[in-house]
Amino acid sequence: MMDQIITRLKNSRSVLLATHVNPDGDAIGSLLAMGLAMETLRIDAKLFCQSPIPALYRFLPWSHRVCRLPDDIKKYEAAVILDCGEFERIGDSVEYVQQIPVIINIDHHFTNTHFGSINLIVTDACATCEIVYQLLLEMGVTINQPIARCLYTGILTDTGSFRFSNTNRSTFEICEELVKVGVNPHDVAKHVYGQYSLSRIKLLNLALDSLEISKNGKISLMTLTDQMLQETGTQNEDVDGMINYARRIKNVKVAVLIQEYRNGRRRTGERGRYHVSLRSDGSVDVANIALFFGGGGHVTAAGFCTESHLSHLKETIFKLAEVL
């Protein structure tokens, strides 16, 4: 598959690089990493995520190059997608982007649809990130410091830094590629993780206190509704990571997070639109879970959305108690 992509890529003078809706550090930095070494290959790159890049990511290099709405898809020859499970999840402009004449999609989700023209789907790579490193291996490209940071905050992101079951030796092996091409870990993980605004602080509290146990103490799951984050002053951005405080609750086996999407005031008894998430101590596979749900992910972390009351959808969740 990578000869495919690399024949197809090498040919082509324009190319649109797009990854999903409320980017992840993967996401963000397997995005920047390929229009990076498309540009080293002198290949005209357009670089598109609907959402807007999170502020611990703007560090990156060529961040503020990323578009939130596709130009002239008729000039684009190929179209590369990446970390996403399916074609969809680049949101409201994937039928526009459908018509692109060759759809390259790289990902490392197992739950993948391999929607594309080409696919370069390794479900044991670590993150998106290690596939697009060995790519451009084999590409020729020369990874450079740019490229290097983003890829590496990727795979930090990605793995829960080096601390989920994904971490394997490759990952490590890479690391140290990068580090030696300059990445200073320090100086990423500082931006990652370092400095949390007032507003998040204050939208953390509001989901601790809307912590709920199933009764066999097996599901943890807390609730951010659209009210919170306005009441913050916060934005999707603000909510990453924050499923892991449910996560890290003895005896627990899967902790479930429930976001209200931001659609609006809704009529009284109108369901509403959710994205939940999903995250297991690795005893649970909470991609067939997703799946089940119409989502994807990995056997550790999945997700799905939702049109539905919020209390019948806990309700349902809670139900999954009883069998795990």
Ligand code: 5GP
Given for the second form:
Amino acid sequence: MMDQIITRLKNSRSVLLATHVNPDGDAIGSLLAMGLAMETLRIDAKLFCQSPIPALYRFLPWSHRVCRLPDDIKKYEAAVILDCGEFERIGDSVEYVQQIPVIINIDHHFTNTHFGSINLIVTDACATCEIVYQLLLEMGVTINQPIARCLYTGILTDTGSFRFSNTNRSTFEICEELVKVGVNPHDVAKHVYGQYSLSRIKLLNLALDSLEISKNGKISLMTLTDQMLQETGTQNEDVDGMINYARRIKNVKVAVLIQEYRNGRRRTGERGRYHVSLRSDGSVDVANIALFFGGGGHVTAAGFCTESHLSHLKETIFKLAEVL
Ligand code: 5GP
Ligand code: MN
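Since the one above is the form predicted alone, can you give the form predicted together with the named molecule too?
What follows is the whole complex; the chain from before opens it.
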């Protein structure tokens, strides 16, 4: 699979690199690392993500080069889609991007739908950045400090700072190599975890206040409304990681965070659009739950989007607790 990708990329003059909406560290790290690598190979690469790059990740090289529209689709000979379990995860331009003759799908979600013409799905990779690292080595790309910084950031964040169950020996082996070429772990950690705005902390306060626990204590649920984001002056990106507080509660098997879409519900009582994040302690496969609702993800971290009344959505979720 890697050979096919390498041949295809090396024979392309111009490629589109894309990742999912509301990008996390792995999405951004893999996108930027691929972009930087394409430059060393003198392949013209356009970097695309529909959502803005969160402020926390703007310290990464080339983060300012990511465009929010994939312009002039005809010029691309191939598209590389990173960290997306489904093609639709890239957002509104999916039908447009689909027209690119070769779609290279690089991902680590076991729920991946293999939507590409070439699919490199490595489900035991701790992050898409791990797969990109291996691919770049195979391509003969020198992993320089800027590339290493992007890859390290993706691995750091997708493993929850080397705490989640996807952390393994190769995670540390790769990170050792990345540190060897100049990544400073303390510096990356300072950027990613040590620069929270006061608004974000105020939003965390509201998130903690919204905590509800199922009768049997197995499900914890947080709810963030659009109004809470507006009140605190925060953005979607500021919600990232808050679910971990709900996950950490003793005896909780599944933590849930419901987030209302911006303008998702115009009037009280109306059906709203929500994103639901799921995390498990490892004893429950939340990817399966997410799949049931039309989403996807990993065994211990998954998500889906839904249109519903908030009270009905909460009820549905708490009903799940009875069978856990
Ligand atoms: P998060 O809860 O941080 O948004 O996402 C956790 C995991 O679930 C990630 O691996 C992400 O790819 C996956 N995920 C989250 N939301 C969706 C969704 O709407 N659709 C799919 N297919 N996967 C999702
Ligand atoms: Mn990932």
